[in-house]
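Next up: a single chain in structure tokens, the form predicted on its own.
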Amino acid sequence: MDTSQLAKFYKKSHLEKINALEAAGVINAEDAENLRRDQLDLSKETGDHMIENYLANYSLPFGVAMNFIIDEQEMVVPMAIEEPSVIAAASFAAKIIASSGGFTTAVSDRLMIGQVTLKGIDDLPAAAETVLSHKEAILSRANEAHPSIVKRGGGAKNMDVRLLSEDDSDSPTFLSVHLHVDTKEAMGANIINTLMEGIAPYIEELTRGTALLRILSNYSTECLATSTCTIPVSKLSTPQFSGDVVRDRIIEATQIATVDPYRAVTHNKGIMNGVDAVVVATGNDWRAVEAGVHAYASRSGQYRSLTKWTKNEAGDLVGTLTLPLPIGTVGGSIGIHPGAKLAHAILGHPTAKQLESVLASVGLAQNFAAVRALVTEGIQKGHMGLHARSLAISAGAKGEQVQRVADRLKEAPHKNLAAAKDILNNLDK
């Protein structure tokens, strides 16, 4: 990648953009074709058979990331998001952090869950070491209900069982059998669920139980990323507080966000609008990996910060956030969608693994530049002045009235829209 082409990336026109990217190496001809011509929307015969009684496409802005180093690689990153100043943000940040070397992941072997989660057993402490006792002919059995995940190296790897209970109860009422998958490149979802349901039988002969629910788990607690970075206090510096007052603030805005719920939502909401973007621009499913995030958030029985800032001996900041993601590079609509296409092709086409050390890095990123802002500046000064454009937008500003409304409202005592009306009614006189 030809990282010269980028330089000052936001200043250049749409076209600009486009061709900037062909120029650098990040997209083909035939991808920057298509951006000019705007054709990264579905079908209208696509859309209707991927959902039920569809009506149109709902379109979100997709815009790419810079300046990021993963793993010693030089990345541009896509992002699917309607928020403001979400990938200026992440660009700012991952400029700092790829000036001190940038980020470092570790992402650990990706096994997916699958639940057989059964009823009505008189003896389930019995029950468990029944199952745990016949763990290799219902791993051989999974695998028989989908040989062609086994023949590409995959398929359920080992077995666990646990004992549920409900709260006001002293013993538990459900056993719950946990099979762990390799999906390879594949989120997997449909793999699992054709497993569960393929052993479902067999377990119930086992236990003398009925099986309840035999599903995928999207709290995927054996797939996890991991990001750090170090960032020298000399990057830290502002024109208000010196390095070292920066870095302490950030540390102790984090710790915070560990003991108080209420600030932790709104910390972790930062680290999901990169981490969520970059998800929605490949295809895959949002909603899987935001419910897996909180509730690994609440691990310890309290929801805290994902994030983790400390100092080390030489007196630098260092991030580290850990993050389940149930994410794949192939199947549901990632081979489908023309943007999801576009956004692995940027990417550089990256297997499943890399793919999660890009979202572990873009949230980590992404935290940082929250939490800089929050305790130097204020987080204002900078949403406010990318959310004038919008602003400027829903006033009714056309063409190249937006960027004199947003300019004129960053100078306004108030930036609203009742502001920005004002301004386009009185923009020429």
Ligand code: MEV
Given for the second form:
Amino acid sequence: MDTSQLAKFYKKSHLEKINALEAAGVINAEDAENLRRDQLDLSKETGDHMIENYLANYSLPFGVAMNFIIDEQEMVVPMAIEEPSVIAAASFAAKIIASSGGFTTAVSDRLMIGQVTLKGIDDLPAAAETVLSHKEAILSRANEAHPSIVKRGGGAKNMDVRLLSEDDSDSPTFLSVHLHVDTKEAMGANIINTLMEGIAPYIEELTRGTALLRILSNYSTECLATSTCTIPVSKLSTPQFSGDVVRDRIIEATQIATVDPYRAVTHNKGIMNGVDAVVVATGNDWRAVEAGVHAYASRSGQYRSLTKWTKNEAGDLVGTLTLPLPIGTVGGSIGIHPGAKLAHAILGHPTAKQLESVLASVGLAQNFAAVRALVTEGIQKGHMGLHARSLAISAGAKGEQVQRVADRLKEAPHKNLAAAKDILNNLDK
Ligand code: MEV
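Okay, that is the form predicted on its own; can I get the form predicted in complex with the named molecule now?
Expanding to the full complex; the earlier chain stays at the top.
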């Protein structure tokens, strides 16, 4: 990638941005032409095949976050998001973090979990023993249910059992059989559901119970990605505060988000601003990622901050974020949606593990940007600066009026829709 083409990217016109991405080698000529011709939408025919009762496409702005260096590789990160400040904040944070080496990531094996949960078993401990003693037979039956994933080197790799009580008491009611499945490049929902439905009759036979549920778990605790960054205090100072003060404030703010769920939810929402935007852009299932991430934030029994910010011996600020990331690079809408295909191309067609690294790094960058702003100048200055254009459009501004209204709104005492309408009505007076 020739990053010299991407300097001051945000200042370029729409066409210049597309040309720069092409010149930098981020996108090829065909993708650039599709962007110039505004051809990122699903066709009506594809939309109609994808869902029941299809009416139209519902669009989100699709853009790129800049300045990311992840595991020593420069990356341009595609995002689909309606919130005005997310891409700007991610790019800002990534620039500071890139100037001190970028993000370093570690990704676990990608094992997804499926559950067959049974009821009506008289002797649950004995049934659990029986299931465990038939582990190899169950794994083979699971793999026979989906030969193509086995051919690709994946499939069911392990099994365990859990006894569940209906009311959190000590006396169990249900038996849950977990398969741990390597879904390779896929998120794997369909693969796992096929496996679970495939083994359920055999498990019913073994336990004499009834399989009530046969489905994947979106709590993918064996598919984790961690991103870390180290930022020297010299990169943290603002006109108001020294670098040491900003560092300590970021650490304190994260301590608050670790002990207070009211703050933790907002803190983690800021992380997910970036993560979701990339998950959506790459055609992945953001509901699965969201559900799993928030369960992971509660794994201690209390909902807590997902990031940790500390200082090392040199006094640098060190950030870490670990997320469960059940995403894929094949399957679902990924090969169908033109926007998702472009997003994968922009990322250089990453493997699922590499995409996990990007997601964890984007989440860490987004959190750094948000918390740094909160503990220094506050969030509204940057946020409202970018929100001004949306307000101008809501007020009815068209073409070059949008920027003119936005510019005046930034200076106005009240930055709201009424003020935007007032400015628009008086624009040329
Ligand atoms: C806004 O979308 C996200 C923030 O509220 C996150 C945070 O408070 O950390 C700014």
